[in-house]
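Next up: just one chain, as structure tokens, the form predicted on its own.
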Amino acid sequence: MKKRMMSIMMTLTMAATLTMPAAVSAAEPVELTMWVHETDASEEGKLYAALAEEFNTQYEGQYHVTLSQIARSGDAGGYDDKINAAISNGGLPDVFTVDGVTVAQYADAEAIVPINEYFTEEELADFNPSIIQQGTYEDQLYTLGIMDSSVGLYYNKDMFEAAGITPATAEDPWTLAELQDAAAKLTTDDCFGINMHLDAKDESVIYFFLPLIYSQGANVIDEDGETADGFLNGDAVKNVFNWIKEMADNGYASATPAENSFELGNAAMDLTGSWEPGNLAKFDINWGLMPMPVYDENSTPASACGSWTFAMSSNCTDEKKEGAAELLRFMTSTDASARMYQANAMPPSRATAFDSIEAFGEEPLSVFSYQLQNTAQARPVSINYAILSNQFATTLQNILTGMDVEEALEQAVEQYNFQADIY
């Protein structure tokens, strides 16, 4: 059952008018506040700080933003905890960063407000389609992102050449049968065919494998983002988990992979995210990148996506909304998006940013550019996403430890329903 958390709107002090010589007056700039989830201890955090300073310079006399940088952590001082507390006590800033998978929760809680009216269709058309999908709840756009993410099949070029395997291309992905066949050929006594991070117990599980369900034209939850029965335990999900189980049972993928197994040559392929190239740079490995596979020859290509976004809070007064929208525009600009790639290696959120980064116009990263602009589908925009993600990950571990696939998924739906009712 939904429970809306109603934010208390704070009365903000209006900018005072200064008396100037010769009876000429000038208004103070509109003061804005912004919170982000990274401190200046990281390159990403340093970029947020730099962008805030540049905004103040560009809009001097018109708008001024005060930035607060709050690290994410598990203690009460963490970013997520501060946001949740601020929703309860009416202390939200005008603009703040929101993890893409929590958009529905914040929108449903009326902690953030729609931003459609502040952006033209032409502006929005430059964003990756999945960025718009991720930020939209009940047909209203609530957030825009500065960066994106993706998942692909990294492969050891030397092992592929020795086995006579031709890699898939962005436009022509492998089916799961083709991937399994390649993994079988590449599996040896001291090397798994693929590392799929099957020991994961977190949100990465649904992030990695959901595209295989999407590719079958199915989902793990209904269109309204609430009902899991018939979806989470549907045929498409069963197909994917049965395939994963078969890969593990045959020894093509490890249920308990060693750390850096692909990087160290103990796996010939690695199903993982767009953050991996930074890690690969630390190892001596000749690697390439293939797109996310599809379920079978009748399936439609689908790929993972999504990352942190910017939102306008419900505490932002009407007098400040134009300025807050301008801040959102500035923080998600083509320039900002391209610079974020330099800061943290995350793919950009905009087509024009992709065009400005040479690495995304050539292999291997052109795979991610293609996916994010053509096949990416956002994770479910649902207030119950956290419950869904947890049950998906739990199902994987239950299956790998011996539970029947159908039984594990029925249990996942039961747990989902129980927890969703409490919420």
Given for the second form:
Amino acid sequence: MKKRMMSIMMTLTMAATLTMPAAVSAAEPVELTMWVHETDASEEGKLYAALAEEFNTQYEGQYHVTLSQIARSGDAGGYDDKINAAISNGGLPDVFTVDGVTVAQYADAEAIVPINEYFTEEELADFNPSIIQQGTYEDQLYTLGIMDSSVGLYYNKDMFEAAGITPATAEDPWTLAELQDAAAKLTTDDCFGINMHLDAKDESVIYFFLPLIYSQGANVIDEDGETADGFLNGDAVKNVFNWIKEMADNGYASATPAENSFELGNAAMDLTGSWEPGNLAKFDINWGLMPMPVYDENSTPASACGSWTFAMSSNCTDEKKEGAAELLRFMTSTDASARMYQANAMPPSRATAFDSIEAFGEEPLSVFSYQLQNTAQARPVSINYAILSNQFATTLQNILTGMDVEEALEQAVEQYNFQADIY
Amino acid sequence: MSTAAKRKKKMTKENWTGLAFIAPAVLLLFVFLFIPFLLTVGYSFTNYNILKPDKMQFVGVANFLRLTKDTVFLKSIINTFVFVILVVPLQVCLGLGLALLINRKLKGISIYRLAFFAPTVLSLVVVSILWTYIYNPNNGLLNSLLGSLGIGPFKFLNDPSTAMVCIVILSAWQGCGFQMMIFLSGLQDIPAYLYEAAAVDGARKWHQFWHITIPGLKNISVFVSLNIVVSAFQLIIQPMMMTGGGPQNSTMTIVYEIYQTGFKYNKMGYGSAMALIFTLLVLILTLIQNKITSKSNED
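Having seen the form predicted on its own, could you give me the form predicted together with the partner chain?
Every chain and every other molecule in the complex is listed next, the one we just looked at coming first.
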């Protein structure tokens, strides 16, 4: 009797030990980690948390992601510090968000890995072309975005009507000469023709004005980002800065605009980003939206774009890569992208998401949807982008405070080449 | 023999207690000051890029040779010295002036004390942004004010020749409240009978100030000015928030340039070399200042 019990027990134990691992591997999902740059203090951060949860439900038993939300503080604090520290100590998560303009430096440092093989061409074709462009470094795709951004020319409808000016349409943007004419007509003693945010000293300068250089078929640095000579001091860049200076010198645009000058009726137009409608809603103003202007009648339209994207880290092991790719796909899906517009008003990163949002099919936002799917061009994907951006902003301030355009650009080239020269 | 041994034993026990007391401070100093400093010295001889720690290599004095050709860095050293030379006397005088003003028994004097001290409590970032509005050439407060007096308009931060002066003024305004408090406590330490005796001897207010107040505040002045010098060298927030180091690099400072190179361009090796030069500069100046003040203390 006792022996029998023993043997039964043993058989049971054996059976258990044999079946257990199999059962475990079926129920135990692949564990993934993900870091994002927004906490749940913002709607954007809440959406990331919700998406992560939905991912875990949808792939229950297969994949499981643990999300860490890290606040950004200033332009190099918090989140970026944490990423940099993780690169040093090998603690990068499997998936993390990177700002579009930093893709090159993370790819070059091998902190993020190419993701081409996990996505079909058909899938990628749905994304805004510039999303692919901003995520591509040395012919490899590294990141995909949940959202995008754009810049347009906002105008005060009442002032336009009073001055008898017809606004441009999405497909047919103004030239700088046309913009200048309109600004001249609209400028009065207490109203500037346009607010071009010329007091900016940061990233927004290159973000706003680079399309005017692109529209002339030119660039600001060479393909490898090694030199700016012949580019940043080229005619196309000179043309644009000369025009900006002319606008400021004539008093059509303020070199030091007051806060909310367009919103308060102290400027008739506003060259600014796709985040502006949210701000305008707080003011009593009848506004419309025109596309980013082009340099002259021979130019091809170009417009600004770019935002935060998702990347797979070099720390993600081979067995996790399928899951990480699935997570990237989930975080940048049509549904996620459309919901991001609801959360923080950023334009979607893909065509199907644009189609699903009614506001983008009609004026004024149709301008952004047209630009992002047709004319947007990413900022240079270069490891030296931060230097370029800084020199661009410095140049603007230098010419507005009296330095000759040519001299300012020569200095910018010299500084760019000097700073880009080392490691 | 036995007493000597006893004393020795007692001494060690006291020593241990003493060591235990300073241990936390020493440990923190090591972790947050000495080790980072030594790392900085080490990094300054390498091509360390924050994003590529594996590829760090020894490059000898290449970073330092490069510094001699870096026009912006050299400009930033000059700018920083200009700032220190302008802001230290201004802030000391403002602090002392305010302390003298409020060092009297009047009704509601504590309101003034609070008002003068308030800017010190505000975040420097907030103060910088507020002053950017004040300095705005088109519709700023200062130009409207000066305009009504028939002066100006000035470009303030948008003119390379005045931008640094604008930052000096705002910095002195922001910081002087703290020095005022220190001077105030110094003033109240000067015995009242000295003034009474001087008054009896027929000394006027001005003489009293010059011969009693100033000598009485000597030690405090040394402390205050040293304090301002050290923090003035670290100028970064005001130019970062207000001018971005411009226009035409007129407000680029050493610490701002270090931050930009190390954290925005990720070139930590080169940034460390800048930091090392900066540390040496401050060290030399502090030693000189020490020598001057200890000499004048012997007089």
